[in-house]
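Coming up is one lone chain in structure tokens, specifically the form predicted alone.
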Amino acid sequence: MPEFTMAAALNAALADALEEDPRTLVFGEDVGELGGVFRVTDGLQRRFGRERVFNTPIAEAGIAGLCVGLALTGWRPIAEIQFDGFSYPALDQVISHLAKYRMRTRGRVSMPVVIRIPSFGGIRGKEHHGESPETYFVHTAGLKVVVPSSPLDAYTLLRKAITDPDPVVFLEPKSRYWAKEEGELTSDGLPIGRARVLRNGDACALVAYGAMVARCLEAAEKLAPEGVECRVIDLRSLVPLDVEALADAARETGRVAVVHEAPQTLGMAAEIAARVMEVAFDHLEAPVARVTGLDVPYPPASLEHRFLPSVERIAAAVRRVVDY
């Protein structure tokens, strides 16, 4: 059984996408000769010439327009932003055109569009390099946005983002890119907008994304000796939410905790959170727990490990539901 890392099985989604359909393009802060800061490009530009996979300037606001402008002319642009924490400044082009394109056309012109961001922290990243950008794209009606945690789903996730008629935002966790996995690459997989469930359990539901499911899979082993077994979620997509996969979780469990990397306050927990109690109040036991990074700007590299969620943390937070 052949083994990809995150980083391989992207860049081979994307090698399949050029090779499928001429129209697609690949472009971007040094995904050309150089393959990109994490190699995910790397040898595209070798294979499928300058034309079609390039170098961009450092100007991503001019990236994102650029993706527009390709979209209303028949192009499927994939666009790479170097970092997460350099994507603010293309959020005026991604809000008011990219995302609102095909309201404003009545349905007439779609935005086949997918933005690659290398995003969360775990790498111990110079200041601008770690950040949790999703509630901003999440908060953005027009976009879907998908976060994957494995090697293999993220094929899948970015060969389905990449067919997609709208835009996608697609949010690359970099402490994954070197993480393993065996097995077949396939396009066929859940599709966006559905969640896997990775490991059962009654005691708690453990919903999470990106990075932070792997921690989850961890706290939950630590759990199992203590006669507390976890249902892992990966949520895989943040719009559109499967909140069928959320109410069956609350329902059978009775308790939820959630984890990711952003601050607490307006994050994705806090969304999660108020959607299993509409859909789920009467089945909880214990108030939805979330495990978060703190409400401060993002921490120097020395003091990562405070910031985000640990198995620790999360082993504790169950703790807390099921003692409730």
Given for the second form:
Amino acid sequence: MPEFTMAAALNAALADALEEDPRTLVFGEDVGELGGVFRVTDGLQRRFGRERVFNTPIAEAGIAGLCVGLALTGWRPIAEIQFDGFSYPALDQVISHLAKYRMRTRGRVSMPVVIRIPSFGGIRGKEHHGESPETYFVHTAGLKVVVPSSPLDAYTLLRKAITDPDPVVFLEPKSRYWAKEEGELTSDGLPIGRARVLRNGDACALVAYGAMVARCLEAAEKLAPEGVECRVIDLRSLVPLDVEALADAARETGRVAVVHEAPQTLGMAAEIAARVMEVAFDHLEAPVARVTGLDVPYPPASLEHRFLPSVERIAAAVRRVVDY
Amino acid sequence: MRDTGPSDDMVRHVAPDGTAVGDVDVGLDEGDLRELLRLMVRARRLDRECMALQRQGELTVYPPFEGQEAAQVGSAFALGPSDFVFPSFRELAAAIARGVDVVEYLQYHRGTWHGGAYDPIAARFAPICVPVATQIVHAVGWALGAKLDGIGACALAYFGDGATSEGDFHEAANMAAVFRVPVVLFCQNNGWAISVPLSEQTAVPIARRAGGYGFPGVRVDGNDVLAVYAVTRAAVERARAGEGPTLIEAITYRIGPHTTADDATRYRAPEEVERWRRLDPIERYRRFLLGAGIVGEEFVAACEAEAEAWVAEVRTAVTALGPPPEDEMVAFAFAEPPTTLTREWRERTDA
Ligand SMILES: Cc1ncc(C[n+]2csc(CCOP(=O)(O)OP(=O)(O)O)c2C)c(N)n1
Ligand SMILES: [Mg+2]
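Now show me the form predicted in complex with the partner chain, since the one above was the form predicted alone.
Following is the full complex, with the preceding chain placed first.
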């Protein structure tokens, strides 16, 4: 069985899309010769030429605006923003145009655009290199937002994002770029909008995405000897949200804990808690728990471990929910 | 690949071989002339130490500035005590020249405090700024405030060639001109923005952009510390006299990688680096000072010894830096932390 890192799987997804669809383009800062700062676009410029894979000047608003214009001429842009913290200059174009174009044109114009953003913390990174920007995008109606947690699913999700008729913000958990997984790459897997269950259990459901999925699996492993079996749900898709999977988990376990790196206030956990309450209130045995980042700017490397959810903090939350 | 050869339209006072070009009197006395060398020697020695410290796991990712010492020291030296610097993330040499506490500065790279731990108001040096070009607008805002207050001081923003592609650069330059504020826009054109060469970043020489905004643009040999000092000094005086902004494009080169996380051999030829090594700013200035009889070899040796001793102290202090108290991330986020936050923190620390 072949083995892939997430960076390699994403690279393969881009290469296969460029190969299959001559209307796809890959661009961003340093994506050419260098192959991107995480090497996700490694070798693509040499293989597909400088017209289809190219560096842009340092201009994130420009990159996002370019996507809109290219989509209007029938191209399928796949843009890279170098890091989470540098996606903010692009927000105006993303919020004001990319997300609204279909509706404003009465459905006449599609924006089949993918914006890839290496995101989240946990790499002892510099300031602006550990942000969790998902809420900004999730809260912007008209965008789809996906986050892979493992190499094989990263491939599937990216292929699906590229063929999607609507704009997809693709957040890559940079702390998982070098994690490996064995198996075959396929573009036929689970669609955008569906969560997956990675571990079964009836005591509590742990809901996460990106790098926190691995931490939840670790926490579940740690709790099993205590007789606490957790169901671990990898959301994959933040918009659309798989409310059915959440409802099933709440009905079958009665307990839900949501884990994310982003600060607590208006993070995904807030939305998930509300949805679970709406669809499964009668089944809940305990309030939905939130294990999240703090409501402060992302701290320097030496305090990162106190900001991010740890395996211990996740396990403690599960115990609290179970003992409620 | 861009043309990295010497250009005729740049201001230059000292040729790469250390000989004077025309009138080298830039209005500095011999003490100041010696100080420029001393600062550049210190800066390089510390930069190399930081590279080593990063490799030893004592610093997080570090962006070296070797090759850019003259551009930074020469320009920072032209400022007065009440002027204010807005750096990007590669201006440790400028910080040294401004007298910023380098151990506090290096807290940034140690990963113990974002932006550096120095007091920006007291140091007249804004926090280290990573989002490219954003600090240029702050400089214009500061200059507007200074103009309104009539304090006769000026702001200087450092940024790279790549930064000129951002909307913030354009907005800053335009507002600086429209408000006619006392600001110097100091671009260190080091030829590269990570892996992207200047030719893929801009289609015209950067200094020429100034004309489009309505203020002067000056190209200077960024590896000639006297020329950098002279053009910056003139821009500062112009700003203080109420004549508005100046854009300075200092032509220089980043000898090292973009950061310790970068492998520059993936995108640039070793010959190009070699060519620039021969244009080394410190060696050039050393030869000039020796040739002009301003210093002797023993002064150069003393500078190096002094830098060595200073860096040893900095090293000891930096490696002794532990993580800050954990509750500082809560304490400094707001003047008065919201109760939701204090509760979150209490739950976390109780757990
Ligand atoms: C808004 C923003 N986009 C992207 C980055 C990532 N990045 C960091 S440095 C850099 C290149 C900067 O080049 P230049 O302005 O020439 O400065 P130099 O690194 O050469 O000093 C890039 C793209 C960033 N820090 N900020
Ligand atoms: Mg540069």
